[in-house]
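What follows is a single chain, given as structure tokens, in the form predicted alone.
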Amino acid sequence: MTAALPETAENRYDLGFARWVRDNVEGGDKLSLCMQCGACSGSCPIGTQMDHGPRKIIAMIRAGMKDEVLSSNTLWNCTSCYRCTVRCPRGIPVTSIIQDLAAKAVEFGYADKKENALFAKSFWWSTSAFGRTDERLVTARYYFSLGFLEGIRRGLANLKIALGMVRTGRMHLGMPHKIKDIKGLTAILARAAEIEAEEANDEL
């Protein structure tokens, strides 16, 4: 179970948060290695679309800026390309830190749980249908699950990001890529659902 967040101090720079991240966030114990070289932010294909790039997020964690970090859109704009992690000269798992911070933001009420549930459903739909995620379809399904006009609004707002991902090879054009044995995957998922239902009945 994740430890409770430290209380926000009157001074927003609270080192209790830095220690909390170290002890509770995956990869957080590596943050002390960061030398603020900027390789992570410089490697990020959509860093300019984030309110705070990866380098700045690490600096903010160290400064104890709990509310600013957990409310940052950086946690949700990350595309998990792992370039920051691969190019970090100190071996800091930046992507893992950002991903786990996003999960903690939901857990502690900094993110909209309904929206995240809708995103999770969209992600699972792509995974179960194709055996892998297709960023275009996941994003489109998620945006339009919030309503037609909201889907259009968000799509247009993120068009620059999408074009950047296409240019850097993070998002392809054309038909969705599928794994070879979709039938096998479907059978595995169906059996997993049966096992889950059986376990739920046993608990009643």
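Treat the numbers as computed from the prediction; the structure is a model and nothing was measured. Rigid core: the largest C-alpha set superposing within 1.5 Å between the two forms. Residue numbers count along the first chain shown, from 1. Compared with the form predicted in complex with its partner chain:
- In the core-superposed comparison between these two forms, residue 45 has its Cα shifted by less than 2 Å.
- A movement of the C-alpha atom of residue 133 reaching 2 angstroms or beyond is seen between these two forms when the two forms are aligned on their rigid core.
- With a cut-off of 2 Å and the rigid core superposed, residue 162 has a Cα displacement that reaches or exceeds the cut-off between these two forms.
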The other form holds:
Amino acid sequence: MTAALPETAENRYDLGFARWVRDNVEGGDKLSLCMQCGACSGSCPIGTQMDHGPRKIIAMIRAGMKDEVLSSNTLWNCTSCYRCTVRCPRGIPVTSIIQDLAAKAVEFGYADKKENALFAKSFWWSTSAFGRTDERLVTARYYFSLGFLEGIRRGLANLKIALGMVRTGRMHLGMPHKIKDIKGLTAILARAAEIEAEEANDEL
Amino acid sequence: MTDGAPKSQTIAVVGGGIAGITAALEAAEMGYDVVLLEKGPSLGGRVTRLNRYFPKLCHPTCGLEINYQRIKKNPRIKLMTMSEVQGVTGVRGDYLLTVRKTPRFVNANCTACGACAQAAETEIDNSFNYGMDKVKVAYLPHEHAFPMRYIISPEVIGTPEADKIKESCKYNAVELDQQEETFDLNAGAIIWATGWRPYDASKLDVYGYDSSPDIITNVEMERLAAHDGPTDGKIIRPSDGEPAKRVAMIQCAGSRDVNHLPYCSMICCLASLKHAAYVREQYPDAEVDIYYIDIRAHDKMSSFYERVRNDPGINFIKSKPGHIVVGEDGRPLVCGEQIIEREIYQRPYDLVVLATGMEPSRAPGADQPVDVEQDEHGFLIPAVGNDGGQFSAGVAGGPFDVALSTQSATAAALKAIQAVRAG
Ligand SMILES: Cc1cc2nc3c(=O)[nH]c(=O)nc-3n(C[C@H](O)[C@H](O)[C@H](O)COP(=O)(O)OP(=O)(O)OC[C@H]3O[C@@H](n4cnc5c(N)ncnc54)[C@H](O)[C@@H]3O)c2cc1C
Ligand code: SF4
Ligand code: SF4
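Mind giving me the form predicted in complex with its partner chain, seeing as the form predicted alone was just shown?
Up next: the whole complex, starting with the chain shown before.
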């Protein structure tokens, strides 16, 4: 669990937010090094698909734009390619900041209706349960998390593609395939959760 | 510190760039004996390769010429070119320098008539023009070289071509049997003025220096604009010789970057302002874009910045480009985020100039035989060592422009005088 987000008053600028990011977000302690050069956003392969891009997200954090930052699509469109991190002239772990902000956005309910977040959750569910992504289940879970009717609608819209994939052997119809050592994976994930909890405790 | 009077009153100046020349002259004109050691064939260092100086856009040769006259007139300065310091022992007031002198194969009889160069056939890269053109193996370092004397490149020695070169000289100036020699000299104080080299642009892989001839560095731009440069002063696209009318300057190419040079090189903003002015002077219809993080033009430099900024053909774009690639039409494409507007751009140019910074000659990994005290980047500590007899001058001690280099050289001369005088 992360320390509670600062309460935002009516105004949109919460000056406690940058401090909260510094203390709670991975790499957040490096935020003050950013010189707003733009190398990160200019390097991002999907920069045009982002509402703000990494550089502006950092500026917005400093300006205390909590809600805008946590609901930004930048957090979800980032592909973790690490180009920004590698090129940042100040050595700021930009990708870690973006990725951890995405996790925080989920934790604090900013991503409940975000499609990318819902997709990420379905993806994670399948990966942790089977050690693999099962296209059918990930897709179904994702579609229906958008609502029952939406699930039906999207499912039907993609039926042709699905059948094509089955025909060409790209998708199978039986039980989901699991990896060989699913117990091993479960143990790894459990340990990761433990470490995360320990770290959270240490910080308190 | 040593007690008593210094054994030697001579001041050794290592490096004959603008800083070393200044330090040598200041000390000599105060009545002290100076040995000026330069490892290259002529004096002046890097500024000889600049087309013009910011902020006044005057020619470096004027100032250098005056300094050379002062050196010629002053019997207290002993100038040694082709001479590199190999070792230093001793203490303040009593140092022993070991110097290695490499052969020039041309003696003081040389009148710079150029017959040897005509006789020579083999060509080598012209290092004065950063390898952008060729010179013969018998060559004058450059048009304004001081001493005004030819040099013969060692690779030709021992070949019939060398004999031909020797025969061509009417003044008996060619000496093919010159050997490398090592000798010692005494000095009471040492001024290190070993200068800098351009940061290696090949290390900036995202800026594609090696991927297109039309992506060049700022030091190459100085040569492109110089009348004695590889293009006789025409600013062209190296790939096809066409006029370069859409030009981009990329600031902080390697400087202020923890992956390269973490410090600000201080002169590159001003150098790019100067380069934009070169382009605009040549082509009234040219357009120059300067990509910057922030423009560092302080104090007296700010009026120069204002002047350049008022030129409608020069645009200032606040953005550190992410990368430069070669576009489908073969022109370099500068890609990044324009930060005020948050616009993602991709723009083609005729010529892209990387404003690379200055790295001290003694940067880590550089081949510098003598071990002296320096910081993690290779800049010397102003009072080198702790015995109070060694000092740094010019860019050897920090990223300075010419004015600051000469100021630090004057300061070093004064310190050196104190060291050899009082003991
Ligand atoms: C693109 C560009 C443009 C610039 N334009 C301007 C401008 O317009 N105006 C301005 O004020 N400044 C300008 N500068 C900065 C200017 O070039 C430096 O301030 C100046 O060259 C510093 O002189 P220096 O004597 O310290 O070093 P250098 O010029 O590097 O001289 C050092 C000398 O020492 C010699 N040497 C090195 N090691 C040894 C050794 N071990 N033994 C003997 N000799 C040795 C070298 O051969 C060299 O001759 C520019 C810089 C760049 C990169
Ligand atoms: S590249 Fe680094 S310093 Fe530049 S804007 Fe991005 S995070 Fe800031
Ligand atoms: S890691 Fe994310 S934000 Fe950074 S460049 Fe890649 S996609 Fe863009």
